[in-house]
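Just one chain follows, in the form predicted alone, and it is written as structure tokens.
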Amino acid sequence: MCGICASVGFKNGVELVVDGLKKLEYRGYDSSGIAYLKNDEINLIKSVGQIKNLQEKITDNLQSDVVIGHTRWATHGKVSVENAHPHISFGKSFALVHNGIIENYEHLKKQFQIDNLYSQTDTEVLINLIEKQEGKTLDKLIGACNMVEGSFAVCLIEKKSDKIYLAKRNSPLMVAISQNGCMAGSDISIFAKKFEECFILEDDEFVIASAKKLDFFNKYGEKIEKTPLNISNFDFSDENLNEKYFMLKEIKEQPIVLKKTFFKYFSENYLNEQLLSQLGKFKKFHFIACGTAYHSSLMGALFLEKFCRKECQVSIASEFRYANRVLSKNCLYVFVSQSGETADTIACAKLVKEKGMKVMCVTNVPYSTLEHIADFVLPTFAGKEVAVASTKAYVSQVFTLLIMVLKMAKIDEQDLLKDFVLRYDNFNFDEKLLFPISKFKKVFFIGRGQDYVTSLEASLKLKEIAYLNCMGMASGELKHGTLALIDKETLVIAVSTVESLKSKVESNIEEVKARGGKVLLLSNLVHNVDVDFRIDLPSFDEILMPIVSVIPLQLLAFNYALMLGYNPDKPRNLAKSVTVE
């Protein structure tokens, strides 16, 4: 997690870095800070909480042309000003911001006798390790980083210097330069409307950045050449907020996302016959992902098994990496990540790639690390998603995987999908439901088949932003333990969109009612069972109902969070892009 931004050469560097941090706040907002040069000395300003708290500490006329900044998601050390970045070395010669985890920091701390630290962070060990190295500043940085085990994206400044030093391993970092100056950061969005090109750093690459020049080096200190990426046509339009909350904005954008995805895959032919032929040769598919992307992977596997009769597995990335899996060249390993920077997912992709297997990625962010690794890329077109709880990215992943599967199976459902994207519109959530259902202390989401996957995703949303201890589960598993928890203080939300499973869902509802539990039914079907609450869904073809059914549940979580006084965009303890294990 965490976000870093740096500027050199621009007179308004403080303003540029703070604006950049605002765009990176989705990566973490436990604390933030800047370090800047003034009269050749390093100065720090740090604050706990959102970046607006940092802004209140910065005077309006503060200017510096060498600035680094950071917005933090806490890993090592509690949330405090002391643990906020940037960190300064004991000798006051260097300041550093860091995204990642130094896994061997305790060993390095003992080896180099780095004692009496001001903070509890691994980053303060790193900055003092750098200061203890021999040679010029670049040599010090390379020497320290070569001793590090773990991940890092680093921006370093030195007193009496007009340069910024960058280093990168297993954590995203990019840099851009114009005739006016240079900026670096964790996300291409900080370059919007300022630069036409940027350079994306590879692992163990280093940079000396000044106002007029970028020099690139490998881990041996040898100069290397880099090819810039043109970003002048990069789409930054989705960053503008036209609702009070990004989450609501992104929920409302889903009909547009569906239309855009359909257009890209049918009019612009992103899946051509050659690629489909290559995909069709694989006998097995293994999806690997985390969180919401794991749920869309479950849905993709259901589609593949149903329409292509392909053997499928789905694994949580953090489990797959350490499970000693038996890999097969007949299998395509599909990695799903909204950001393309999810640390566990990337680590698994690298592992599979090193073993000689083929890798496909499904991602929303062009030029991401995951896309760079993959043999095949299946882009989603959700646009930038800012709210931590994923909504439109999930829907775009599910729809994109469905399109891929139908094309692989040579099932011509173009007219069906076109009719869907043209007719589907935003769902109007009845807020009158909130008061009666908010009284329940236990909530379970249940479903079968595709509705089971929806129940998992709906439960995750309610946990993420309303902090409700709830569970999504397969309906048939109720009687294998969970019925012991059902009583009059329990609400069970049943999702039912599959006609052939309707009677089974009704039986599960009766089981709940017999134990005194209350039921909210979310369905587009006619059910012969009494329930306490109901949300009626518009009816579309069964294969499209996982998209239709999840959106009211996203709105339920959103409104529930607001009712409790929480900010749905920035849930506690979480960050959008999970770039650490």
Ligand code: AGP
Second form
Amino acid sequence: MCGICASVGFKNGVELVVDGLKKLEYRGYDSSGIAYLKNDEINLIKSVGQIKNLQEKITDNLQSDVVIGHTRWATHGKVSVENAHPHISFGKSFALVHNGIIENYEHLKKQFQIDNLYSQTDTEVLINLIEKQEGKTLDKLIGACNMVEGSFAVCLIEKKSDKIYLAKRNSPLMVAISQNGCMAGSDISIFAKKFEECFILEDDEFVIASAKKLDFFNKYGEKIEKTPLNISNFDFSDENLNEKYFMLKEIKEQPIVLKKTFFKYFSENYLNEQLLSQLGKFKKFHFIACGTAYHSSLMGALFLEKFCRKECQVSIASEFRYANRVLSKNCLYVFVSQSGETADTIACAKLVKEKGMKVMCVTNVPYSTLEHIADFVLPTFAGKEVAVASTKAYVSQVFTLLIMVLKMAKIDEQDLLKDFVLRYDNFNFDEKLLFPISKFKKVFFIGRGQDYVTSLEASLKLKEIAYLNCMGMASGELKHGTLALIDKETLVIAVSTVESLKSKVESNIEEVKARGGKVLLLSNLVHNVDVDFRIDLPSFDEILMPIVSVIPLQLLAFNYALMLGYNPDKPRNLAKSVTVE
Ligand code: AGP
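Alternative state: the form predicted in complex with the named molecule, after the form predicted alone:
Below, the chain from earlier opens the complete complex, with every other chain and molecule after it.
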């Protein structure tokens, strides 16, 4: 999983590509690099770590009008300069950046005797496979790609050439042209303020891009026509960082995201009667997603069963993918994804679509691959989310799914929701809580129903940015095994927002206390139990509490990570968008 960016024609190509890579850094930040043409020869600059390290190696005013760049999330081969992209062919005629995985690279390596590689990457096999093919450069690229199994979005340059060659399968790639040149890359953000329109490539399409021209081809090398997408009204505005960390900025934006979502779904009527009636016809809903989006799916399923009495199922995409599940035409398959680019989620969407099922996606990124596949699209309006840990996207998914469910159930809660979005404001997290909490080696989040889902999400946040070995679980499950772990070194964070389940939560808290465990209670309810720590939540209608209760827990994880000296925006080993299996 990686980000790629290319520029041809623009005199300041190096600057444009490095700026583009910074926007794509959410796709990986293990290493980065550029390849550019100077005096007809290919030159490389690479660095380990974030793009800023690469920038330090690039001399001021380095000019080239043919440039490709890459930001890497390591799959094959350790994090090192050798494994950083771009990769250059043995004959030094070609350089390539690649996002994806060449699954049959070992086989291709043997078949074409591609030995003595400089790196441990599948990409270096691909660039040499390209060089070994017959014909013109486009033929070579098509020939190699047709032999590849797996996923790729690639940009290729050749010495003594003023062109860039593009190809893609199962990884995103788009290209745009203006009077001064072309740019290509992994997502639409790289085109911000430079282009009026862009072309989104389909699988097995190829492009020759030069300063003045774009030519598109299919996998047989035949020329094809493509329709551009107008991006002049695309909102690129919310990428500015006015806080020290994106994660904090994004947590603080949540009240605005809620207002925006309400406005879009009620005033602009994003979910119209026609779509509602189509959704209402499905007897069953099967949600499929990964990570945080899996948690918002669990929440969506709870809402759907409660208010619409629709049968629901929720699957982790990587499990669904190989499970050979029984599919049904009475079921709507709902794919929830912030990015719309998560490989496992996309693979499942393609799989059910190919079998003739209907697909809906709930996604935050317009024109994403998932949107492209879906029959129905439910957009979320969180705005660009940069921090690896998802915060505002989760809240927007939960709120959007709630709105969808209430509309489907024909429950008019518009006033209730409006009052909520108008009154709900940022939560003031008391940092004094951090020190006592930090003394515990074991942390469990517990809850029931919607609070169980919040526990899962809170625990994921703390794991991914503070590296704390913690766990979210259903309170009622404690006594079936996990209670054995409770001792005085354990902190249990109990989430309680459902009046009817209050007494059950209290019993679970007593069970923990009886084993010497310490308890932090996060609740808006009046509880009849003594606890060690409390976070008091503002009170709103119970159906809105999943949104209200998760935000202090996001802040807990954020502040905890800071206290330990970690960068919450860029946790180790992770990337924002997981575009490989
Ligand atoms: C969330 O904090 C995580 N970084 C991760 O679990 C994420 O939610 C998951 O990878 C799914 O991403 P998507 O929503 O873009 O599909």
